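Presented below, as structure tokens, is a lone chain in the form predicted on its own.
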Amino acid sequence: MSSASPAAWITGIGTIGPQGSGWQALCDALQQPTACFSHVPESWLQYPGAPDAFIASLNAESEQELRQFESVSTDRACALALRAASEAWAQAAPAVDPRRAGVYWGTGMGGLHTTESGYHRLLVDHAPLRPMTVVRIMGNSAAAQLAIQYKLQGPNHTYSVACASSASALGEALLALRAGRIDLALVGGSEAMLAPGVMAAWGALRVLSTRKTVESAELACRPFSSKRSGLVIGEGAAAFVLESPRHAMARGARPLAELVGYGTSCDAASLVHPQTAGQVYAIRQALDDAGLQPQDIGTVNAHATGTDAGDVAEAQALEQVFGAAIPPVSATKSQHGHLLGAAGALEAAVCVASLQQQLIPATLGSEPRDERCARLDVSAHPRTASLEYVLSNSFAFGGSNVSLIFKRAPSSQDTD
């Protein structure tokens, strides 16, 4: 084992997504996995090229809860960020010098709901735009609102790296904590991309799972299966409080898990076709960063969107890194869909839940298996396991690759 770089402690987690609102809802859903998919509203099908697609939206209870975070200056993605962060912050209950605390946030398309409704208001309704339209649309809106809410006066960074956005935010926050630039970071990602115009754009790419290609909503997203039909777009947010172990211990905080490894690369080859070599490089960087060998990883949370190109490239990357001993793999987008810019953060929360529950999540609908992915050990049911380290992959359009490694929380004896 090579020398490991310092870790960051996770002292607070908050989530909201298709599986419900709150960290406990996510943990419960992983124990009883179901596919949280439905059809797009019928009214969206009136638009040219609108796909009759499946989506992963919030349930009615989560919608009701989200309303208390909405205001004239918050887009839906921002409200989701505020909801997730409120839970993470309350759990961590940190005391921190405001100038030693920062926000690191990821989003693929920021205030997209406001953008789309703004065009409709201007071009269809012939009405003037609302005064707060600009600040609702801007990509750093959520990060700015989080800083205001919690009086965090240190770095305030927004990462827009498509599906790797929030995974990048987590990795960059880890580097800032290691460098001693900050003591604490509020980190995560949010995405609210379920709108008719955006779905039409995704439909034009021909990567969505639709009613024309799928028997039922339960089988809408089938990573690694020969019957896969495409991805299911979801919405939601996940937030974390990351701290340096020194800072957390000084105030008597306990970790929920540790973030110990970060690797990132760019394929520099294609906007939409993932490359195995770039993914291998990101995974190996994360292992080196954590001071680990491949055999130390207990399970992999795969990016695995349910598209042919993505699933096969990642399966090949895992074979190259792990050889004949690929650890068990899970693809939880088969349950909660693809949250795009928020995907890395939500799946980081899944990794922490895996470590706490000593559980490998289910991958729904993966059989019959694509023979090119046949070497992956996946299961339609959650499995118990002894897990010390979990690897999470986020591989994005644009060729950006991020791999993160999480470690089970040390015992109280180890940290006292």
Second form
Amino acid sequence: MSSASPAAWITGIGTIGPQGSGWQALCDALQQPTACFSHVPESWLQYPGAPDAFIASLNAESEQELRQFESVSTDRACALALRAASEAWAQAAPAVDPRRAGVYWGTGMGGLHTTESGYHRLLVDHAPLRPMTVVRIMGNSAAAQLAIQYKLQGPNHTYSVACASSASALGEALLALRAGRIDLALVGGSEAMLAPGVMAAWGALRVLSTRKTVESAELACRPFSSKRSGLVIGEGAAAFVLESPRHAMARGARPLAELVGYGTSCDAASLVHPQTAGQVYAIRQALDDAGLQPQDIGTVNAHATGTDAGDVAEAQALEQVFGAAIPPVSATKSQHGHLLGAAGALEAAVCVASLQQQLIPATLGSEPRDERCARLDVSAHPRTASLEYVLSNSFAFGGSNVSLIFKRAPSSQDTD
Amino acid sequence: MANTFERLIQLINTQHHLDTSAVTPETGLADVGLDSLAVAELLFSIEEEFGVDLGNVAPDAVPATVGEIVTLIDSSRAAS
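Now that we've seen the form predicted on its own, could you pull up the form predicted together with the partner chain?
And the full complex, kicking off with our chain again.
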């Protein structure tokens, strides 16, 4: 085993997404997996090219809870960020030097709802735009609002790396903690892309699961299956408090899990077609960063969106890295959909839940299997397992690849 | 029907989730927690909420207190 770089402790988690509001809702959903999918609102179908697609939206209870985080200065994506962060921050309850604490946030399209409503207001209604329009749309709006809310005066960075945005944020926060630039980071991602205009754009890409090709909402996202029909876009946010172990121990905090490895690469080949070689490099880099060998990984949370190009490239990458001993794989987008810029963060939360519950999540609808993905050990039901390390992949449009490795929380004897 | 002051406080609460329990007409807008952009947004909303046109407010006449906004609304309504 090569030498490992220092880890970061996760001392707080908060989530809101298609599976419900709060970390416990996500943990419960992994135990009783269901596909949280529905159709787009009928009213959206009036627009040219609007896809008759499936989406993974918030339930009514989560929608109600989100209201207290909405204000005149928050886009929906920002309100989701504030909701997730409030839970993570309350759980960690950190005391920190404000200048030694930063925000590392990921989002693909920032204040997309405000962009769409602004265009409608100006170009259709011929009404003037509101003064808050710019600060709601700007990509770093959520990161800035989080800093204001928690008085975090250190680095404030937003990563917009499509589907690897929040995974990048987690990895870069880990590097900043290791470098000693900060003691604590509020990290995560949020995305709210369920609006008619952007869905029409996704429809034009021809990657969405739609009613033309799918029998029921339950089977809308089927990673690794020969019956796959495309991806299902979801919305939500996940937030973490990451700390250097030294800082956390000094205040008597305990970790929920550790972030121990980060690998990142760019295919530099295509905007949309993933390349196995780039993915392999990111995974191996994460293993080296954590000082691990492939056989140390207990399970893989795959990127696996349910598209032909993506699923097959990732299956090949896993074969190259793990050889004949690929650990069990899960593709939880079959449950919560693809949260795009927030996907890496939400699936990081899934990884922490896996480690805490010693559970390999289910992958729904993966049978009948695509023969090109047949070597993957995938189950339609959650499985118990002894897990020490979990690998999570986030592979983005633009060719960016991010792999993260999480470790089960050490026992108190190990850290005292 | 609520008076202008009460409706204005309600509007500020809805937009910003601020604690307005101690706000009086003499309270400065900055003391309420409203920066210049938030005041611009508030004036924009007032036009919709109260059906008035504040487009002629000179830059050096932007209200500084809650009471001054109430006066601005009431005078604009009287003028229209």
